[in-house]
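One chain follows as structure tokens, the form predicted on its own.
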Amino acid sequence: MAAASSLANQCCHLGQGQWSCVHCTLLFSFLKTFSATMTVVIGFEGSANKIGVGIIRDGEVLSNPRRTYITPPGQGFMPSDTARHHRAVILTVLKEALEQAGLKPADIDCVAYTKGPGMGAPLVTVALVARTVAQLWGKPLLGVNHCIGHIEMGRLITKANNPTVLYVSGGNTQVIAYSERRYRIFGETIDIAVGNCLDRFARVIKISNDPSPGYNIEQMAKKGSQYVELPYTVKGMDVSFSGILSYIEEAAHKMLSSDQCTAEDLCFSLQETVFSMLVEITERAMAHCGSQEVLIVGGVGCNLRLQEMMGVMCKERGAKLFATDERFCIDNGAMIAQAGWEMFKSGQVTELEDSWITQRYRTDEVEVTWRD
């Protein structure tokens, strides 16, 4: 409101700020419509190794600050330390998000938080907090899927209309499109998730985990010259990635021992190699649904050499990319708060007694409510 004063004062030239003319009642009208109709809702983001509260205010991401997990090389994560890292850390991510957003908690008009897929522990702790502010606030609840605020996050940063989405983290890999009020699973792995994939294999090579291990092998790929071939797993529509990493995880004690190869080839083989498999479930989704937009999502999606690979497919269907970097790939709770957005703007609230979580949450079991 400040800011509609402002403008009356220079519009109206009578130095008394005072509405005085009609232009400024008209302005001063509409700002403070505008602003009682805009809608703030804060997301809680808790379902792996990153802890993250955002804030979006009607497609605006006030803020999004997150912490992430970190083990030491060679290890990964268990659900119990890492609930215990983000019950450490939560309160002080949301005082940092409230902050960074210049707001307070009366200006928030729903909390969401992440009730699954994810890691039993960490997701239990996210949603108990969630579900403490939200009856401190005197807020509705919101209960969101983790894929789909990947997707919505993704739809919103990079303003693609109605696209094919690959969705590729360290949990999940799955090819999905929209249709009939529900995002349909047109293909996934049917073991473990390609991002879970890398990071066994930095394990394996003892790799850093800071920033991450997926970061780290993309960066040693790029030094890689020689091409290790490995199984090329695609099942229709489906992908498999266990056989891979065994196979490769036997190659690398053998190789790296004799010679053959450096762990930088490795790691390019390895990428070459899985990104391949996705590129190519993704294009045969394309076609099935004549889509000519690609969009990818999830930490892996943050991969410059994916999108490098999915960009050339794209182009020779004469298709457009759309990609985000990790601001919005990794998880973070800007995310869920822009689904939360588009779910509270559509009437749904998740009752306190309803507001539990659950490991496995598919992407088709939710009705999507908020597009034609």
The other form holds:
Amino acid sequence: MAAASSLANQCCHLGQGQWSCVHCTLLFSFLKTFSATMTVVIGFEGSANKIGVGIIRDGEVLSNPRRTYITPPGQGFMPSDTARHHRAVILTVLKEALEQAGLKPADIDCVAYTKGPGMGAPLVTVALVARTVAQLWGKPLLGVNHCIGHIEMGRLITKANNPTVLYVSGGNTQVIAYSERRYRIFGETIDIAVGNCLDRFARVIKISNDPSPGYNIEQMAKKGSQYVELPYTVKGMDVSFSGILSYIEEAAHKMLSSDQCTAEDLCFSLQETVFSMLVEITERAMAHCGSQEVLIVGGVGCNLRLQEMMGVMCKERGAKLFATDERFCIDNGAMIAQAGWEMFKSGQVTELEDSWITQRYRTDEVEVTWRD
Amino acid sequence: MAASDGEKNHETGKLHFSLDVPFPSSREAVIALRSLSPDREPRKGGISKQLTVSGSTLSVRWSADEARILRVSVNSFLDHLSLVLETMEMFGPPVSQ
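Taking the form predicted on its own as the starting point, write out the structure of the form predicted in complex with the partner chain.
So here's everything in the complex, that chain up top.
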């Protein structure tokens, strides 16, 4: 209504508090119709240890609450325990999302949820609630590819137009570029994700998982001073992290107990090594595509050291770096709402019988119907 | 909720288990059926599950090769069912069609 009053102030009565002239009546009815055509999508995400529900109205994040299942130091998150966590909090998070957005179920146009990829049991939990509320509220359902959610959220927040995307998280490591209706994977990990390598290293030396192992490694790395040489494994456009993890798992306790280096040195060395590899394959993809934009998405993407290293490379090439903070980098509901919004606007919906979840769902399987 | 035990059918050699879940109306029973049906059993073989609605009752019938596999499937189904029921309680009743 701010727009309405500023326009109305330039109208015949110049803001005298009369709203009954023909211009204003017309203006208000126009705005009413306009707001009725705005599209509101609610998104449910829970493919790993975060559970989030977000609401997007035409590019505006109305709410995006989230909970994280945090395990004790030295432990990872197992599918059934994670699903139990999600079951216990999902309805509270959903309620919060609606309350913070100030919306009623009737205001929502479409219910989006993560179809995959991810852990089976947590994915099912989230899909069950999405299917049930979609039916209760009489709204269409939309299954979203989690990776596409990250890309579309990154594009929305940073306004990057056609970037080379580095998608780095606990479950995925991919370099992606858009071409001909697909997000095409130019390079990826051939074994474990970079975030998985960092998380598992954190478990070996018992770094806390609160708020996340990656965040704590990043803070410790700032205090590291000695670089410990680790294997550097770039294979053309692809990367490999499992060998680095085995090496550091093997070396860590020996080096730490003999005071050859500190835990901080290991954090520093591991970050420098794996991030250099990521910057290298991103630069190669940019050169290949002639791209002048890089967008970093995924949980590891909020690491400031990675952003700094990528920034140096971009500066040398005269390219622009786009990144987001932990609210949107780390798994969240709004990213599923945003990808769902794009899909819904381009005419897609998912029938209930086709709404099964899938643990494997490659980024390039999705036909991008919402971009030229 | 009524359940019959996993008694072994001597002709097929398979274990059977059935469960009836009452709902306030057939509308809600159908919503639960459609929420719970899409995902296939994670295990490839050795178990099958059939969901049907009759009136306002959702019925589930399992057929399995081993008690161990049956237990896992029934357990996870009950977890899923209670989540659907809680969702209906908090965000229902369904809007009029």
